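Quick heads-up: it's one chain on its own, the form predicted alone, in structure tokens.
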Amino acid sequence: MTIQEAIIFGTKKLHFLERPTLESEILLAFVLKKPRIYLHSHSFKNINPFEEEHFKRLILRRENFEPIEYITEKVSFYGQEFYISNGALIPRPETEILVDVASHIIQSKNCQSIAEIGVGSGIISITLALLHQNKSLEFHASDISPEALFNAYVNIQKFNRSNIALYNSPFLDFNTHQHFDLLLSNPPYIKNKTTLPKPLSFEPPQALFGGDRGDEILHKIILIAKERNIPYVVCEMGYDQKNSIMAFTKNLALKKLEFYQDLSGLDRGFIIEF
């Protein structure tokens, strides 16, 4: 089988996807450990039987809707390439907006100590650490999942970020005396028992489902910030949870509550100042 024949094979198998040829090329380039441009300049080169079998197995996994990020163990976020595996939620482009919002607060409010609940693969804290390398920031990030913490650890090592500490904890019970200037989270916020598209079945349920209403963890995070005297909170949320957040915070004596939208114009997160 030549490289061109392999790409055609993969394209036909993945015909139901939006970009079957591109995904076929990504998987073949991954198998051959070559950039995609190599495939086009060597289209008539034969691949060996081991490479062919490996490629076909990856195509089968993608044919069964496994996300390509898990197959290649790579995901792009904010212009960087991060490690990702099945134990952590795949970062979405919408979360880059959370990073932008948080980055503005760090800069304008001179934040120094930052907490993240539900660190996942570590992309939020690591990206902010990279964006503000000239500041003496320290990050404390928690997650209940050992697999997610492994992802975060790998990425922290990859980007050589020594100012990010990880904790196996659901919330902020790892250091009761630590003061934080900013609390960040992209928590689970989907309602329990919601039927999801098949690709999401490969992602960890504890990173997706937030309770019987979906907003329970968001409410918990807001209360933690109030109890711990954390002045700023930035959270991602479901597109239909704005009214819930407004009602929950009505009597919490906030200085400010703002919502931000995603690229589709849907409500996607909130900023709280206590």
Ligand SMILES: C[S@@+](CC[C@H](N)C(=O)[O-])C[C@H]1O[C@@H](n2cnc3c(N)ncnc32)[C@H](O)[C@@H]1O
Given for the second form:
Amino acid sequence: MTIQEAIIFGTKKLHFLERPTLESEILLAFVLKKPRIYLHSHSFKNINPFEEEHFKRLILRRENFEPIEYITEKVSFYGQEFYISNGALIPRPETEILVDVASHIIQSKNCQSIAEIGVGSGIISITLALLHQNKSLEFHASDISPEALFNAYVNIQKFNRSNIALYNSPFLDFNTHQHFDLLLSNPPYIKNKTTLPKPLSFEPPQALFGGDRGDEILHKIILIAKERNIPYVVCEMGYDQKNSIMAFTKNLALKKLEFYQDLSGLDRGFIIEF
Ligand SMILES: C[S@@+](CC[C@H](N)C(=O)[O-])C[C@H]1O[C@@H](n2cnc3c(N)ncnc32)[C@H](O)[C@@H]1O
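Can you switch from the form predicted alone and show the form predicted together with the named molecule instead?
Every component of the complex follows; first up is the chain already shown.
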């Protein structure tokens, strides 16, 4: 089988996807350990039987709706390539907005000690650490999933960020005395038992489901910030959770509650100042 024939084979198998040829090329380039451009300059070169078998297996996984990020163990976030494996949530583009909002607060309020609940693959803390390399920030990030923490660890090594400490712990239970200036989280916020599209079934349930109503973990995070005197909180949330957050925080004597929207104009997160 030549490179060109392999691409055509993959394109046919993945015809139901939005960009079958692109995905076929990404998977073939991954198997051959070459950049995609190589495929075009060597389209008549034969691939060996092992490469062909490997490629066909990956195409089959993609036909079965497994996200391409898990197959290639790569995901792009905020212009950087992160490691990802199927124990951690695949970072979503809307989380880049949380990073921008948090980055502005770090800058304008001179935050130094930052906590993150639910670090996943580490994209939020790592991107902020990269954006503020000139400051002596410290990040303390928790997750209840050892697989997610493994992803975060690999990415911390990849980007050489020594100022991010990881904890296998729920919420902020790892360090009950430390003062934090800012608390960040993109927690699970989908209602338990929601039927999800097939690709989401490859992602870890503990990264998706937030309780019977969906907003339970968000509420708990807000209470933790209040109890721990953390002055600023930035969280991502579901597009339909604004009213719930407003009602929950009504009697908490906040200095400020603001919501931000995603690129589709949907409510996607909030900023709290205590
Ligand atoms: C939606 S994912 C977000 C991952 C990553 N921060 C991102 O934005 O891509 C939520 C993460 O929270 C973790 N998690 C769920 N409940 C938690 C809890 N009580 N304490 C700490 N982490 C939790 C999950 O394991 C998952 O990694």
